[in-house]
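Listed next as C-alpha cells is one chain, alone, in the form predicted alone.
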Amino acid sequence: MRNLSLALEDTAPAPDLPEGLFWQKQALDLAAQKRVWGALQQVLDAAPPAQNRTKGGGMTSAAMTNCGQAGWWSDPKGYRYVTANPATGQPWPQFPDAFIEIVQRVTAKSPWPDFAPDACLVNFYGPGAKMGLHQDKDERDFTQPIITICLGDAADFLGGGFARSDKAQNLVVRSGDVLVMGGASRMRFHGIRKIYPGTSPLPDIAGRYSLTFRKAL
C-alpha cells in the first residue's frame, strides 16, 4: 500500500531555498517519468548498478552505475571519474536521447541554459539505503551545476551548508521532481536521509533512482 500520508505535505508552501538551489516539483509528468524509466532500463541492462567500496574500506549504501562519456567511481583508491567501467573494462553506456531532452528542458530557463553534461551518476536506493552529507567536488568545473532527476519512491533530501556540521534543510522529493545545485549553492553539502517505500507512482520501481547529471571532464 502506498504511503498516502505524504500527500498531505503537497499543500505546504514551498520552502525558502538558498541562492543557487532550485527545486522543480513535478518537472516530469507521469508520461515523461515513464519515458525516462524506459531509457534508464537500457542503461541498467548495459551497466548494472552495484554497491562500491569507499575510500575508507566500507560499502556504499546506494547501488551505483553511470552513463555518458565519464562515470563517477568509488573504491579504496579514492573517488574519481573514469571513462570505462572498471568492473568490466567497457565504456559506460551513452546518454539515451530521453535524458538529453529532459535536461535541456529543465535547464532552458535556468541560469545554465547551455549546460551540456558528460556524465550521469545513477544512484539506486533500496529499503534502508541513504547517503550521508557530502560535497560533489570531483568535477573540474564548479561553475557548472548538478542536475538531479528523481524517479520512484519519495525521499528526504538534505540540503546543508558549506561545512558538514551546518544545519541541513529537509525536502521531501518525489518521483518527477528535479533538483538543481549551482552557482552559490554548487558546493553545499547534501545527502539522502531516507526513502519512503511504497510511494512510487511507477509500479515497476520499488525504491528510488536519482539521475545526477554533471559536467565532469
Ligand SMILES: O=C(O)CCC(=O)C(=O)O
The other form holds:
Amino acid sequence: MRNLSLALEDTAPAPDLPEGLFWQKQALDLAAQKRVWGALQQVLDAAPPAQNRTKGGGMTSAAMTNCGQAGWWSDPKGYRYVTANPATGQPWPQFPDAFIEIVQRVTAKSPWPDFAPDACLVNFYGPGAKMGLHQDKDERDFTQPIITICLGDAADFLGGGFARSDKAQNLVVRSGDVLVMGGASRMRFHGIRKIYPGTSPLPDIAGRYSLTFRKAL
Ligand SMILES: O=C(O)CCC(=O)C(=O)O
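Condition change, the form predicted alone to the form predicted together with the named molecule:
Now the full complex is given, and it begins with the chain already shown.
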C-alpha cells in the first residue's frame, strides 16, 4: 500500500515559504524526469556514488557523487570542493546536456536567470538514509543559489532557519520537484528527515536522488 500520510499531504495547501526559498512542484514532467534519469545514469557509471567519511569520524548517510568542474567532498580532513574525484584521481564527469537544459529552464524566470553552476552534488538516499540539518557554506559566492532537482522516492525536506535549533518547516518533495534556495534563504539550515520508499514514479529508481547545482568556485 502506498504511504497514507504521504497521500494526505498531497491535499494540503502549499505552505507559505520564506523569501528566497522556492518550491516548484512537478517542474519536470515524467518525460523530463526520464531524460534526467538517463543522463544521471551515465554520471553514476563514470563516478559511482559512495558514502563518505565525515570530519567527525562517522559516515554520510546518503551516498554521494558529483559532476561538473568541481565536486563537493567530505573526509576526515573536512568539507571542500575538489576538481578531481579523490577516489579515482579523474576529473568529475561533465554536466550532461539534459542537466544544463533543465537548470536553464528552471532559472529563466527566477531572480537568478544567469545562474551558471560549476558543480552538481548528487546525493542518493536508500531506505533509512537522511541528511541532518546543515548550511551549504563551502561555495565562494553566496549570492548564487542552490538548485535541487528531486528524482525517485518522495522525501521530507526540512527548511530551517539560520540556527540549527530553529524550527524547521517540512516539505514533502516528490520526483520532478525543484527547490531553489537563494537570496535571503541561501544560508538556511536544511536537511532530509526521511524518504518514502516505494513512491518513485520511475520504476528503475529504488530510493531518492537529489541533484544539487551550485556555483562552487
Ligand atoms: O537531498 C536534498 O534535497 C538535500 C541535499 C542537501 O541538503 C545538500 O546536498 O546539501
